[in-house]
Structures are given as structure tokens and as C-alpha cells.
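Have a look below at one chain only, the form predicted on its own, in C-alpha cells format.
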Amino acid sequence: MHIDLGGKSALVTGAARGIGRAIAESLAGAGANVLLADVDGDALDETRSAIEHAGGIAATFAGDLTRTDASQQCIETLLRRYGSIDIVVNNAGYTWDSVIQKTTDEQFQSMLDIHVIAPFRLLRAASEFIRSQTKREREEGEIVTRKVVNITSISGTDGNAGQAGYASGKAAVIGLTKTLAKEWGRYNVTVNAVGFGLIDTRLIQPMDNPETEITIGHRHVHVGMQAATREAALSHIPLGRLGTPQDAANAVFFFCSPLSDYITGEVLICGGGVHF
């Protein structure tokens, strides 16, 4: 079956890599026009080019959307391009991982800031264009089906040591997203979210490689895991293999697609079957 997302336009942050740019490079392969925000200005670049390349049509926000002012600078960049909001993705995030006792106040808000704060001020920016153009819609005798896909993780459904901060973070957005749902559902606005088991990106990468560090403003953060903790949780993945970016892509795009027109509400873990 092809999903034809053409004349959508889509906004997907985190876009520079890893999950984010499968997530984008599968909605403009589907035809949407997209937006890229990310952090790293050089890496969306990349995947702005490599879209292109391939025929898509991408255009980039390069900003920290903890900043009390990127979510609405993102949402004009998105209504300047394309003139609408039909999906929007908020996939952004990172992990900082400590046990309880060695967790800063800085460290703990920062996961808050980044995977519930910066998804609620996106979706709050973005409310008054969905809102004026649904009545729009409806007066003309249109019906348009909206999209929004949060992330989260099993790290939020069944929490994980060593992170408290990360698995609140992925855990209220949960709640954003089921509030959403029903306020949005008067709008034609789909709100559901994927929770994300062991994806093989940098964040899980052993911790003595070097892309394990990465840098979010002045902070530089180790991710990553110890190598023997990431060959135990391997084993106990039912499918017996780590999941890829695609794979988490797959389950996001269902979301972004016709094919959850009568879905909303709903978290879809995406995990190769694991449980913490």
C-alpha cells in the first residue's frame, strides 16, 4: 500500500539524526513537505541535503527548543515554509542518566525541559492555527485529519534505573499526550504517542565511543551505555536483536499516516518486545 502525504506539511524535531532524520526522511519519501529542528545546525544541513537529494522537499530550524522562545519561532519557520500544520513529531530529546543520589536539580529539570516542556510549548504554539483553520475548514464543508506523534519510552511505561529524570520526562509526556487527545479530538487532531525500547543509536552506543558525548549548550553529556549492560539487555529482547532507526520510524509514520485516522490517545511501544 502507498501512503501519499503529499501537499502535508510536517514538522519533525530531532531532526539531524538517528531516529529524527528516518522519521523525516520517511514522511518527505511519502511526499510531505518537512520541517528539520534540531540543535546541530551542521547535521540537519546534512539531512536537509540528503532529502533533497532524494527528491523530498525539507526545510531546517537549527535552535535549542528549551529556550522559552524556539517553539514559537519553530512553529512561524513551519507556517513562513508551508503555510500549514498537518503533522508535527516531537521526537527531540537525550538521555543524562544517574542514580538518585548523584542527580543535580539542573540535571533532573533539564530531562523535564526537553522531552515534556519543549513537545507542550510546540503543541501550545501550534494551537491557535489549528484551531482558527479547522472552523475555516469546517465552514467550507472540509473534514482535514491533523497528526501529532509524541516520543516516549519503555524508560516512561515501566521506569529504569538510573533514570529518573529521563523516565519522568518520557512519562509526562504520556500524560501530555492523552490530555491532547481529548482536547484535540474536536479539532480532527489525532494525539498518540510511540514509547521507543532499545533503538540502536548513539544513546545506546557503548560508552567508550567517542559520538557518546554530545553537546547540549554550554553542557557536555555522556550518553550511551556500558558495554556488558548492553549486551544483557539484548538478551532480553524477544525478538533478539536491537531495533533501527527505520524500525522506529515505521511505527511513527502508521501514526502520521491515513491509516490512524480513528486512532488517538493510544501509546505504541516500539521495542522489539523488551520490558525493563
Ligand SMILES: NC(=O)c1ccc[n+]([C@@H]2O[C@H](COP(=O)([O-])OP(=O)(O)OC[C@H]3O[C@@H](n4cnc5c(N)ncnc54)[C@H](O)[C@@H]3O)[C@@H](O)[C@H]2O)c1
Contents of the next structure:
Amino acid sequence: MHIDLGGKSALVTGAARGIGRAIAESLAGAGANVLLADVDGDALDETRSAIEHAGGIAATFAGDLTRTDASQQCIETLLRRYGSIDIVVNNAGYTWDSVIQKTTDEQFQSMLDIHVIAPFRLLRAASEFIRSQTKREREEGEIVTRKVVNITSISGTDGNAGQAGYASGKAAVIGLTKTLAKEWGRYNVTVNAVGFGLIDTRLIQPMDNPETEITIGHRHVHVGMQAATREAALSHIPLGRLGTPQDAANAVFFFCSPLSDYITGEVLICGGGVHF
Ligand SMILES: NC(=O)c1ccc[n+]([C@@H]2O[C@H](COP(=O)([O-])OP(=O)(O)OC[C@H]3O[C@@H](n4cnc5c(N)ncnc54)[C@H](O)[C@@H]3O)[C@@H](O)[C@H]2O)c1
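What's the form predicted in complex with the ligand like, now that we've got the form predicted on its own?
Next comes the full complex, and the chain you just saw is listed first.
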């Protein structure tokens, strides 16, 4: 089945690499105009070039999405570039793990900032356009379905030792998802969440891999997993393998496509059957 998203205007956060890049490539491959947002400007440019090289349409917004003014600027860029907001995927994120007694206030707050406060601000910034545009479309007898997909984790749905902050942020974004599904049903916006298990990106590389030392804004953070924990987790995945970024993007694409037009407020787990 061919899904045509031609002319749709999409925002994907955390689109420079990993799952976000695969989501952006899938949306652009289906014809959407995609704004790629990420804190990592160099990787963002690489992703944009790859999309354009494949014949897609993409633009970039480089910046730390936890800055108070970033969400508004990002939405303004999307509207200036493409004139609409049809699909929003809140995917940007990272881990900053430790057991609770070693978790600082800054560390815990940073997990809420990126996983729930940035999505909240982006969607609040989008709401004025969505409400007024829907009104205009109704007056003209047109019905347009818009899409929001927020990214969560099995850490958010089930909890995970060592991830009090991350799990709290990922659980909170489910509350945001279900609430907006109720507020925005009247505007024909479906609002769903996709929760990943173990997807093979830098976030879950063994911690001795230098790729796991990352910089987000002014912070240097160590993501990744202990090698033994990663091996143990792998043995618990019923499908017997890690997910690929494309596996993850496929689940998100479903919620961005007309196939999900009568589904809202749901959480879909894409994890090969795994639960913590
Ligand atoms: N990989 C997994 O196993 C897994 C599991 C569950 C959930 N997730 C979630 O999936 C999403 C994508 O993760 P990934 O595995 O592709 O990781 P990744 O590190 O490969 O990509 C995440 C991207 O988000 C960007 N980002 C992070 N903080 C940002 C900020 N403050 N402002 C702007 N951009 C920012 C990073 O620069 C990076 O390009 C995240 O929300 C993550 O929590 C991943």
C-alpha cells in the first residue's frame, strides 16, 4: 500500500540521527515537507542532505529544544517554511542514568525538560495555528486530520532501575498525550504515543563505546548501557533481536498516516515484545 503524505508539513525533533532521522526520512519519502529539529547542527545538515539527495524536501532548525524560547521559534520556522502544521513528532531525547541516591536535582529536571516540557511547549505553540486553521477549514467545508506522535519508552510505562528521571519524563509525556487527545479531538488532531523497547542507536551502545559520550547544550552526558545489562536485556526480547531505527520509524509512521485517523490517545509499544 502506498501512503501519500504529499504537501503535508511535518516537524520531527531529534531528527539529526537515530530514530528521529529514520522517521524524517520515512515522512519525506512519502512526500511530506519535513522540518528537522535538533541540537546537533552538523548531523542535522547531513540528514537534510541525505533527504534532499533522495528527492525529499527538508529544512533544519538547529537549537536546544529545552531553551524556553526554542519551541515557539521552531513552530514559527515550520509555518514560515511550509505554511502549515500537519504532523508533529516529539522524538528528541537522551538518557542520564543513575540510582536515585546519586541523582541530582539538575539531572532529574533535565529529563523532565527534554521529555515532557519541550513537547508541552511545542504543542502549546502549535495550538493557535491548529485552532484557527481548523475553524477556517470547517467554514470551507474541508476536513483535515492532523497528527501528533510523542515518543515514550518501556521505561516510562514499566519503570526501569537507574532511570528515575528518564522514566518520570517518559511517563509524564503519556499524560500529555492522553490529555491532548481529549482536548484536540474537536480539531480532528489524533494524539498518540509510541514507546520503544531496545532500538539500536547510540542511546543503548555499550558504555565503553566513545559514541555514548554526548553533548547536549552545555552538558556532557554519558548515555549507553552497561554491556552486561544490554546482553541480559537482549536475551529477554521475544523477537530475539534489537529493533532497528527503521522498525521504530515504521510504528511512528503509522500514527502519522491516514491509517490511524480513528485512533487517538493510545500508546503503542514497539519493542519486539519486550517488557522490563
Ligand atoms: N534507542 C532506544 O532504545 C530507545 C528506547 C526507548 C525510547 N527511546 C527514545 O527515542 C527517542 C530517540 O532516541 P534515539 O535512540 O534515536 O537517540 P539518539 O541519541 O540516536 O537521537 C536523539 C536525538 O535527539 C537530539 N536531542 C537530544 N536532546 C535534545 C535537545 N535538548 N534539543 C534538541 N535535540 C536534542 C540528539 O541530538 C539526537 O540527535 C528519544 O526520545 C529516546 O528517549 C529510545
